[in-house]
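Here you get one chain, nothing else, as C-alpha cells; it is the form predicted on its own.
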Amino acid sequence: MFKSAVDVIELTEKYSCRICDIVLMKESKISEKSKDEIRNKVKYTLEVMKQSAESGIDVPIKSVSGIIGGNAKKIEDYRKKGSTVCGDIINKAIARALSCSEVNAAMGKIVACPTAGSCGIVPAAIITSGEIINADEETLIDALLTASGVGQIIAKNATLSGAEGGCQAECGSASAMAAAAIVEMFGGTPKMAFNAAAIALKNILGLVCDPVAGLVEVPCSKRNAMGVVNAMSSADMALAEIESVIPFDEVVSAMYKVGKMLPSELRETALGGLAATPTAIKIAKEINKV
C-alpha cells in the first residue's frame, strides 16, 4: 500500500510513467499475479459499474425500504428534453451516480468504490468523462487503477468509513479518487491528478454521515450526485493548472482529524443531522413498523 502522494509522484518520475502504471506494478508484486490477471479483474469491476450506472436510468428502481427510487430515470428524462441548467454531460453523470445508489439501496450488485454508500461517484465520473474523449476499455481500466491508488493512500493515512470519519471519508474519498482518475485519463500529470484529488476532498471536508433511518439512502443518494459533479469540476480545475494550496497528503491528514472531531451522532449512527429531523424520525418509525 502506498504511503503518500509524494511517494507515488516520486515513483512516476523515477519510472517516467503514470499513477495507474505504478498501481499496477505494485499490485502485481503484492498479489503475485500477472498484470494481465489484474487488468482482467478490473475489467470485470468496470462491467459491474457500467451495469449499475445504467440500469436505474432505463427503468425506475425502488429501494427495499421505499424511501428512494426512480430519481435516476427522472434526471435522464429531464436531460433528454435538452434544456438543463448544468448541461448534458453533468446531468448524464448525475443520472449514473443516482442509478448506482438506487441499485445499491435495492440490494442489487454494485462496486463499493470505496464504499457502498459512495458507490455512484467513481463509476459515473469515469464512464461519463470517458465518453467525452471516446475512451476505450483499456483507458477506463487505467482510470480505475489510478482511482484505486488514490484510495489506498486515504485508507492508509485516514479512513474510508463514514462510521469513523463521517461522509467526507466516503463521498469525499470517492470524489478524490474519481477526480484524479479523470485527470490522468485526460492526459494530465500525476501532480495534476493529486491536485484534483486534493481539491475534491477539500470541497467535502467536514461533511457528516447522517443516514435517515440508518439506511444508505437519504441523503446518501443525492450526495453521490453531488460527489460526481465535485469530482468532474475538480478535475477541470487541475487540468487548467490550478493547484491545491494544501497538498493532497495534508488534506488527507486534515480530513482524518476532522472526522475524529465529529461527535458520534454525526458518524453513521443516525442520531444526528438530517437523521434527527422530525421527518426523518417519522420515516424511521414507519419503517420499523413493517
The other form holds:
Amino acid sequence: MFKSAVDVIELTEKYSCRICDIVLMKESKISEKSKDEIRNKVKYTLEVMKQSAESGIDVPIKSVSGIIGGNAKKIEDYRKKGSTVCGDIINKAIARALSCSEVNAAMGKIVACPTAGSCGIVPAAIITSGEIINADEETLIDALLTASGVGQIIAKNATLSGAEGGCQAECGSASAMAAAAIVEMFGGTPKMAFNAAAIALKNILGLVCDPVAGLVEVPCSKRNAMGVVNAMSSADMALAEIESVIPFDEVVSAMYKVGKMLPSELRETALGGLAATPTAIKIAKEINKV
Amino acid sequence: MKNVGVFDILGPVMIGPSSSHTAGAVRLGRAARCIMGEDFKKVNFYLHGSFAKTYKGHGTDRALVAGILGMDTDDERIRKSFDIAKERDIEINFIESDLGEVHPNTVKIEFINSNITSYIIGSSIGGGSIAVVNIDGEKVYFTGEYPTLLVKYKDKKGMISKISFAIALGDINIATLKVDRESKGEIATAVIETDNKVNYNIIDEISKLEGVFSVKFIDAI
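Same protein, different form: I have the form predicted on its own, so give me the form predicted in complex with the partner chain.
What follows is the whole complex; the chain from before opens it.
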C-alpha cells in the first residue's frame, strides 16, 4: 500500500487523515486483524516501553558485563537539583533513553524499536513529548503507529541493521521515527512529520557501529540519549515550518548507500572505531576472562 | 521483499541486549527443543563466530539455555536460566568451535539422553530471525516463522504429489516447499512450511503413505 514517504503523503491527502491512520489501515488489511486488535497490541508495547523507560531511573541498573549502568539515575538526580544546561524536558528524555538501554544491557524486558540497540529513542521521545501536551494513551498509540510507519519505509528501502548499515541505520532510523511521531502528536502535517524524519536522519548520516567488546553498551547507550535529543530538536524545526531540502525518501536512499560504503570494521564487528581503541581492547580482554 | 508490518518495527518485545545474540538465541534453543523433544539430560552448545566471541556479554549462553527449557524471547526468567536448568538436573556445556562455512552467528545444539545423541545447527540471521540449517547431518533450511513439516521419504515419482494432497485434504495451504535428496532413488527430505498448524490426523496420513520414513512437525517458533 505504501513504499515511500511520497506514497504515504499522497494517501493522507486522498483520505484527509494522518500518517498513523494510513499505517493502521495497511496493517489491518495485511494482517487481517481488526484495528482494535492492532491498537491493543501497540498498547502492550507501550506498557513495556514505559516500564523500561522508568525502571533504570528509580534504581541504578548494572549491565551483564558490568561496563555500563546507573547513568539514568545519575542524570535524573542531577536534573532534580534544578540547575541544568538543557532544562527539565531534555534531561527527562535523556534519562528515559538511558534507562531503556540500561534495562536492555541488563537482560531486562524492552521493545526493539526498531532494534534492541536503539530501543531507548522512540519511548523517551514520545513519553516525554507526550507529557508536555498531556497526551492520553490513544495519542501515544497513534504516535507509535506513525513511528512504525516511518520505520517500515526505511526497512523497505534501506536497512535497520547496524551490521548492514552502521549505527545510522539503528539510532538514525529510531531518531527519524521518533521525530515524525512527535510532529504528528503536536498537530503537525504529514509533510512536516517527514521533514522532521529527514532532518533527524540527515543529522546521523554516516554514524558507524563500533560497539566496545561487541556488546550493546558503549557507545550505544549514550547514542540513544543523543538520538532522542536529535529527534526532539528535529521535530521542533519541522513544527516551525523549517523544511528538509533533501526529501525523506532521498535521505533514506543516501543512508543506505553510505551504509554500503562503510567498511565491515565499522559495521557491528567491533574491529574498528571506538571498539579498536586501547581502552576498548582492555575492556574486551577483561570481560572475556570472566 | 516480504511485507514489513507494524510489529516488525515496533518489536519484538524481548529480553535484551541483542535481537540477534539474545532473542535469536532463545529461538534457536526453542527450535532445538521442538525438533528433538523434551527428553534430554545433557546439552552441548558449540558456538561459532560472533556467538563464540561475544556470548558472555550478550547473555547468548543464558538465552540458548532458556530456549531449550521452552522459554519465549520475552520471558524475564531468561537471566536465571542456568539456575532453572540446574534445578531440572540438566547438564549444560558451552564449547567455542569452528563450524565451517556458516553464518557468523551459528550454534550447533547437541541433545544427549541415556542412549541417543542428536543435534541441530542453526543461525541467528538478524533482528531475532533464525534459520535451522542442519538436523543430524542432513542439510535443511527453514526459519520457524511458519509451522513446518519435515518429511523423509524414498525418492521416487509421485511422492510430493501424495504428500501435498494429504496436506490439501486437511485444508492447509502450503507456503513454501523445498525438496532435497542424498542421491537419486535414495532418501529425500521435504521441508514444507504451511500457513496453519498441521494437526495430528494429517501427520498420521502422511506417515502411512508408502515410501515415507518419518514425519516431524515443528510449530511456528
